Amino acid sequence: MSSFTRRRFLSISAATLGASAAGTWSTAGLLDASTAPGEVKQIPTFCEMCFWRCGGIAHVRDGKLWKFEGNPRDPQSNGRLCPRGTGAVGAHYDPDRLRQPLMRVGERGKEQWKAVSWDEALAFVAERMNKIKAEHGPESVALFNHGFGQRFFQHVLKTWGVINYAGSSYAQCRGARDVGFLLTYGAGVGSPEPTDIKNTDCLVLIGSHLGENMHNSQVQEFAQAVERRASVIVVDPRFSVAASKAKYWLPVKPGTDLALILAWCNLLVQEGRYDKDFVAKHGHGFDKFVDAIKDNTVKWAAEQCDVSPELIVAAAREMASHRPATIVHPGRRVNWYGDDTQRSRGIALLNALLGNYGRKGGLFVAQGISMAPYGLNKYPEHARHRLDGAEADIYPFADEGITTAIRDATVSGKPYPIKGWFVYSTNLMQALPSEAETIKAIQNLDLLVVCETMPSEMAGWADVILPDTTFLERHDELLTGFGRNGWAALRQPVVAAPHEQKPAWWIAKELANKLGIGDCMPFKDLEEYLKVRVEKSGHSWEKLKTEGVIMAPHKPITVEEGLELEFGTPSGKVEFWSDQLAAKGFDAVPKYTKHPEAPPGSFRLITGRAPGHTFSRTQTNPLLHDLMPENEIWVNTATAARLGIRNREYVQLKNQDGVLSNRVRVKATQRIREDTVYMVYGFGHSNKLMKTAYLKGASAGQLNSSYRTDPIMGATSIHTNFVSLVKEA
């Protein structure tokens, strides 16, 4: 299709992009000549249905992908996968997935495309990039990335001169937690979190929905903890699956978590239930910490949180009675209200009072694995300052790029313009707060490239769409993991891509050639690259291809195993009082600030995850769609009765800024506070090419038009919006 006369101009209803009958395409490109009729091949790889990246074994029968199961050698899966992992087969066969490179026809956002060859698409991208470079400098192109496949996109773009890059997993998910623990212990939390749930006697979950978020290895350990009757304490406005297993459920008013945490800290200190030996040996600024929290009494917290003081006391004494084998889970997706670094630091300090750092049944010190590098080129030095927030002039304690900082600079053009975006595997329309601000930024771009497997809302605004393969169809960089043992895992193609999709490493390599920097990827293909790294590390490449995982020798991860505790803070200790924060004008000890109340007739909207879906990425997967085709809005039964709304009736949600959602079904339940409503994130797709999921359910991202930004590290809130329920006409 390289010539103009062969180009096909496609509307949003074009059959080449939509769902055709499975029989017309599902077998294309999947036959493996080495597989005899009836033979089943088992090929290890690791999953990308979520960030947990569990090791799995793909089964290929008669040359076609059949099923995907856990790899018993892998520490993330232990031989078992969650619903999303087992549903990965559906991602390969998804009828709505992108099939070929596309270029925009007409106005941005109108979702009209022409199909082009890979050569034409990448030549266009390279030409536009070089034009931006000549007019504004290479720093005026930015990268938004998510997922493992972005590794070589980032490498090529940084070689070319890009310095601004960010992933939404930081400012929109885990960043506040990581910085809060880093400021306290001198080490972040990482992924997976080093929680010894396997050996804990008491697990405290604050808005962490184990069993619904399906963090595989932790959910397995959680189930085992419940089976052996470990105490579970859950703090959540909603009676979640985890709350149903709890000894104590504290249905706090949303936004008051920090008040509860500070009162718990105060109670442990005043009653002498904290680990005095740990604090004396490893604590810094403890006396000033005690003085700072002296007014955070149980009575005060009970009024703020709208829970009984007796429940607060009972839960605190329960967790203290099991220390140090008590865990207050650090959580994930914790950027809720705009002050989340301090709330996460409060959780870190509560753990410190329990003396559980580096202890069996507490927070172990994760170990990694060392794998030899390939030896790629160094990146050019740059004279300009990064404007993605990773340098201290914007957010003093940010240690990664901030997506919204890039967006802000794209809108303002200051301190220099951003004119090009590369977006890899992230749907910014749903991931970032304020869809309107994202669209405003896009209108200032000279180039928007989206590399995706699905026609997401973000892809609908692209100038060029580059269709990526699924994780079952490609090689990727080695995964080097941290946990009870370090490990390395191999991703390798199990089946061929069904159409013209290409793996991200191949796209990056071809783009590098177009940009004249092809020598930055000096290998024939990624298998050659991986083999060099593995064999330089002293391991067998053939064995890794067969087993999928390399395990590092075990090292001590707890004091009980002989670990000597070290803390990477300026004081070399656990910082109950943070001189770093004080020096930058922030509270050295977390302080509770009351958040705004819902306007009359409105309710605070909180969100979460479902075990069968990942963000906004899986709603068209035919296997997972059947599990949950749309989301629901949880409403307390008394609230629903007062509004005259019936269970399973459809409503629309209208937020404080007048944003109106798609229709969504009501789940009237006693399992949520009367002042709060809840729904699962990721639904309500508006791109018509996502035919299976189009307009099914409501988008929480669309309703997140009002947000606050954490001044410490740049996290953006997701629970600062209020909605009213509008009955359908």
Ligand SMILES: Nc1nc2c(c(=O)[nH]1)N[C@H]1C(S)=C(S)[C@@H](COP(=O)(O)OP(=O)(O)OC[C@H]3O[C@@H](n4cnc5c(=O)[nH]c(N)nc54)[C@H](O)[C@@H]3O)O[C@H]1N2
Given for the second form:
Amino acid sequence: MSSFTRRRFLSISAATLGASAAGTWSTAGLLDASTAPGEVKQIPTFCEMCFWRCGGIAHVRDGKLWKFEGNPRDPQSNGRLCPRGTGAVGAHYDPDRLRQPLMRVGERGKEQWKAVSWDEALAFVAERMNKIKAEHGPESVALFNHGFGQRFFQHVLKTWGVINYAGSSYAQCRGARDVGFLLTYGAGVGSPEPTDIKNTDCLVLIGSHLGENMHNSQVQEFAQAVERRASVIVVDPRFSVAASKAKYWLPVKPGTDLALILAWCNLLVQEGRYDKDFVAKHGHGFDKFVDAIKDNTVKWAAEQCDVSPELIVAAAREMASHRPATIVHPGRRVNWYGDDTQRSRGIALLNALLGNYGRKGGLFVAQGISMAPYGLNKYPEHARHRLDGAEADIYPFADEGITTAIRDATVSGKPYPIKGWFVYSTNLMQALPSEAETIKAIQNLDLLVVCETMPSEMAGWADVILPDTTFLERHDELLTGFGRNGWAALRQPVVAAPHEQKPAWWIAKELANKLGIGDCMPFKDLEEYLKVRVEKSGHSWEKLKTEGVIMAPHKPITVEEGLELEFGTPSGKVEFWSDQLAAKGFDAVPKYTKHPEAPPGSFRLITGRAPGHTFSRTQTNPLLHDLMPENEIWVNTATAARLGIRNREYVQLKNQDGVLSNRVRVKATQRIREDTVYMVYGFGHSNKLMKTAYLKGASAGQLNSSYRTDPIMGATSIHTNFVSLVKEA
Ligand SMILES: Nc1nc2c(c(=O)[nH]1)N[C@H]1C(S)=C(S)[C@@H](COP(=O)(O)OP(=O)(O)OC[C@H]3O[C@@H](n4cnc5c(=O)[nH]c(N)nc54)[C@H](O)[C@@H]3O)O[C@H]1N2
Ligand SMILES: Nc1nc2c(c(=O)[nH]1)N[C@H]1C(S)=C(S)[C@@H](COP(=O)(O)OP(=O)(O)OC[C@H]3O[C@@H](n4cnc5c(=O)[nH]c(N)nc54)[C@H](O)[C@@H]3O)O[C@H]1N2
Ligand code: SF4
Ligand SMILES: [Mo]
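What about the form predicted in complex with the named molecule, after the form predicted on its own?
Below is the entire complex, every chain and molecule, led by the chain shown above.
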């Protein structure tokens, strides 16, 4: 890529740390065991600072990590990392890291600990687990897991009898989107999103704040699209970084997006601007769909959304004029209002009208890579049903675990008691709605194990804390990715763990031994496991260790390349009308329902991302902390003036349930609607052991005390809280 596009990427990212050397990296001299003192070893591995999983190259000199940059062979990074990836070096050196296993000595949540050996910690966990099994059955232990290191915990615990496991990446993130698309096209969206932004002529972003959401290769493609002068349409109550690149910005009233989407669909149909061939060939229930949305006029949507009808019409005609090379981005974190599956289905249907499925510049059909399994054991049959999904007859379309369903059962003891939580790499105190509910659930537990790298708020509640290595210090399962090409990537240690931390796979294996099921991890170490998988697949292990990535041969991903379209829905077609939803008593075509307005004197609280941080996991990282030590509350300039609040003044936020936040600085700006305030999620840490981040900024998670749950698949809302601004005394 030219240095010009690279500069555009950086200017879009609006951040400084991305400025690592890149572009001209050569593959010579990688991972040479015989490096002389002072010489630099370059070791590939993939990043876990977020879940885009970019391939990077670690630079190590005399056993010390000093640089992490992109791996040019890797499709997620294309040789460049985002600011957080570059800052991964700081995760290794973070002075606040957990250093050894800890056991609680005082009351739960009081954060008094004693350091213990690995043997003592794991023996205690196994003994408590077996006691729960004897008293309640193995289903009464649940696993919360997020991130790549989870793989072998899930394997060991499932072998032992665990059936309830869930990650916040589903019900608190992309779940509703994937179910909305699954119901419509017969396939979810997946990660990375198969959006052909590289070739698109028109990109519609509904919320998706690319450039602040720093999913790396996607932002690179966005920068290229902007450079090519592709049309960008942004729907966001806030003038986001992406909005600053847009031809049309629609500053909708939060929570009204579905009205806009339905009106857009209706207009495309009424004006005959939709793809009639695509609909005729692949559509199911189109006439009923047209009838269901006929009253969703532009005038009506303009009133709901508080944007001008002219803008709505102009944006619709713009997207239609570029079809099929138009993308209405499916979004990533879509858990906004508790009815998000239907909004996502609306987005899926709008894309269908544009006929962009499997088309160049639209939504391509991602291809994978086939890598041989190691051949691990099967899991035992279970006596009870799961707590969520069709089996439990709640959230019938949930196709992954629901975190809050586990939490609800832990509180109520129904349909059966949950007595043990194993929490791997997720800070439930911030990520789940209603901290109070989480604490209530924790009070009912006989065992709470947290496997972490940092003394997070969640770790603060643990009985036992197991310190994991960072991703830079361990092997993990092989990554097999879907994209324009399938690919596989290796995670391998580039530096030693600085203290007594142990890699996730090792902890899982030792726990399996203590539980008497050591046979389920039938390899000496993970290197042996990985080597078997790679060599069984016909690839060279030595080559993968030095290159980091295996690319699958290219297969057609678009109709232009010869792809035949197939849809895995019951009708085998794109379901404009969903018989599946109707059969379960839900709307077969999405219907708009109005959300409550902010009470007088309050504002709707919405959240998002900052380019230099990931959730609540990077605030103490010395490199990233410097980029942004605390978050701010965005308040419209006129609102601030009316309230007599100055720019950069500290306030507290008080929500409708009386939850009072830590102090947070006001950013008075015209870049947000007057009825809305905005803040980056993940700040306001309340665990004192996170010294550099302790009480810096406010926690959006803590203010998310009131939430709604999507009845279709269990996603919980985040944008259903209202706050007032409390001036400091
Ligand atoms: N209010 C609000 N809530 C949200 C969101 C929001 O925008 N606002 N976003 C939602 C979304 S989209 C998501 S995906 C979720 C994210 O939710 P989480 O995945 O829970 O995110 P984090 O807060 O980063 O918590 C991850 C924890 O894992 C630890 N960790 C990091 N790396 C490792 C590792 O290698 N090993 C181990 N063992 N631990 C590690 C970190 O120290 C951190 O405490 O949150 C959701 N919740
Ligand atoms: N730097 C960085 N990048 C990340 C992450 C990170 O932690 N840090 N996390 C990654 C993860 S796991 C995820 S899920 C993604 C999330 O990133 P995205 O999926 O892109 O975005 P969201 O968090 O859903 O939405 C945030 C945007 O939606 C706008 N918004 C809020 N309410 C509404 C509304 O009612 N209507 C509309 N139209 N817009 C609204 C906000 O103003 C904001 O601009 O980011 C990923 N990328
Ligand atoms: S997008 Fe950034 S933080 Fe996420 S994996 Fe890639 S380099 Fe790492
Ligand atoms: Mo997410």
